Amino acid sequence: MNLEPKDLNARDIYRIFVSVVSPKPIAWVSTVDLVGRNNLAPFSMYTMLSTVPAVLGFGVSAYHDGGKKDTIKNVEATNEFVINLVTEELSVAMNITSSSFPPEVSEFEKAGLTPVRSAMVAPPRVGQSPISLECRVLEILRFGSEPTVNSFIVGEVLLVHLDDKYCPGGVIDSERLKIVGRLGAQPPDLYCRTTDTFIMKRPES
């Protein structure tokens, strides 16, 4: 089967995607808004960019109606956002932080979640995640025509908050931190935990 993705409507290239690049992990974005509502929601259109200068970026796309989600509102308006890691303990907050609350609803509130006050941006992090990554944003590219308009937001880290006990001797546990990634479309709403490992290494040049 030969699949040419202009051909496709777009729930139908969504399927095949997330399904292509996968497993996916999930950044989960705290953003706030220019009064100072919190808002906290997933993504798992999320990768690195670089290492020096730390840099990263996520997607987010529009609602089916071409109106912009909060957190898009939210990093044009302050330039800054948190992404929080998220644990195998932490999935079911994170899916109640999926819903499409209205902004003056608190994503942290419903998830039974913490905000904890970020040190060199304004919106929080995840009290209750063992990772943090305060961000200022460098550019967001825009996909797309209107109404279905994908934005990619790539911002430079620039704090990492590490809960100590999952980087013993100072190095990152990543079997200790289980954190789980998105998978396919089929069946739906379907995740991945990262706690089956193998080591293959590398061949010597």
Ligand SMILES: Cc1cc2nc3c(=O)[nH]c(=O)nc-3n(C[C@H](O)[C@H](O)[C@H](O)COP(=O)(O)O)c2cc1C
The other form holds:
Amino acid sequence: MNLEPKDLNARDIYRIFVSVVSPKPIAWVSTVDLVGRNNLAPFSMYTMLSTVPAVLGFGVSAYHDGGKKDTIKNVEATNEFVINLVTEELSVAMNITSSSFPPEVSEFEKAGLTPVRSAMVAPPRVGQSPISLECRVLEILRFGSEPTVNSFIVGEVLLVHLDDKYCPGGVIDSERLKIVGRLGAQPPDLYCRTTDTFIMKRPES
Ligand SMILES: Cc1cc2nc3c(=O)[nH]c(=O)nc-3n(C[C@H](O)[C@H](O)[C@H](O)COP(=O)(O)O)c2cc1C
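Show the same protein again, this time as the form predicted together with this ligand rather than the form predicted on its own.
Every component of the complex follows; first up is the chain already shown.
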């Protein structure tokens, strides 16, 4: 079967992308609006882009009716965000925060999470998450046309907050972290654990 994206609707392309670009890490993104209200939501269009400088990016789609998600509204208004790591233990809470609550409702409260003051940016980090990355926007790429513009937010990491419990000897212990990944969107959404791992030595060059 050969498929050309131009012949497909948005839903079908989305289903192909989430299954093919997989497993995906999840950026659990906290932001604040201009009056200081917290927002938290997961985004799996997420990747690292550069190490020096330390740059990450994540994508925010428009709602099907063209509405803007709170995350992109807040990032455009404040230029700051925090990416929190999602572990197995936090996956149910992460899922709760994917509901489209109005701006006056705090996803932290809805999911029973503790907002903890960040050191370098206004958005709080998730207290229960073992790793949080405080970021400032470098650039926002935009794809498509109004009203359904999809944004890709590129941000520089200003501070890495690590819970020492997960870094014995100063090195992050991936097995201890139990990060979850996102697979397809059947629905229901499919996730994976990172506890079934294997190692491979790189060939000598
Ligand atoms: C695991 C997971 C990954 C998601 N990834 C994305 C994504 O990459 N981009 C996106 O626009 N929405 C994504 N969503 C949906 C948003 O989390 C959802 O639309 C949320 O309500 C946005 O919240 P906000 O309006 O507070 O920004 C994802 C949801 C889940 C559960």
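Positions refer to the first chain, counted from 1. Definition used throughout: the rigid core is the maximal C-alpha set that superposes within 1.5 Å between two forms. Model, not experiment: these values are computed from the prediction.
Once the cores line up, the CA of Gln186 ends up 2 angstroms or more apart between these two forms.
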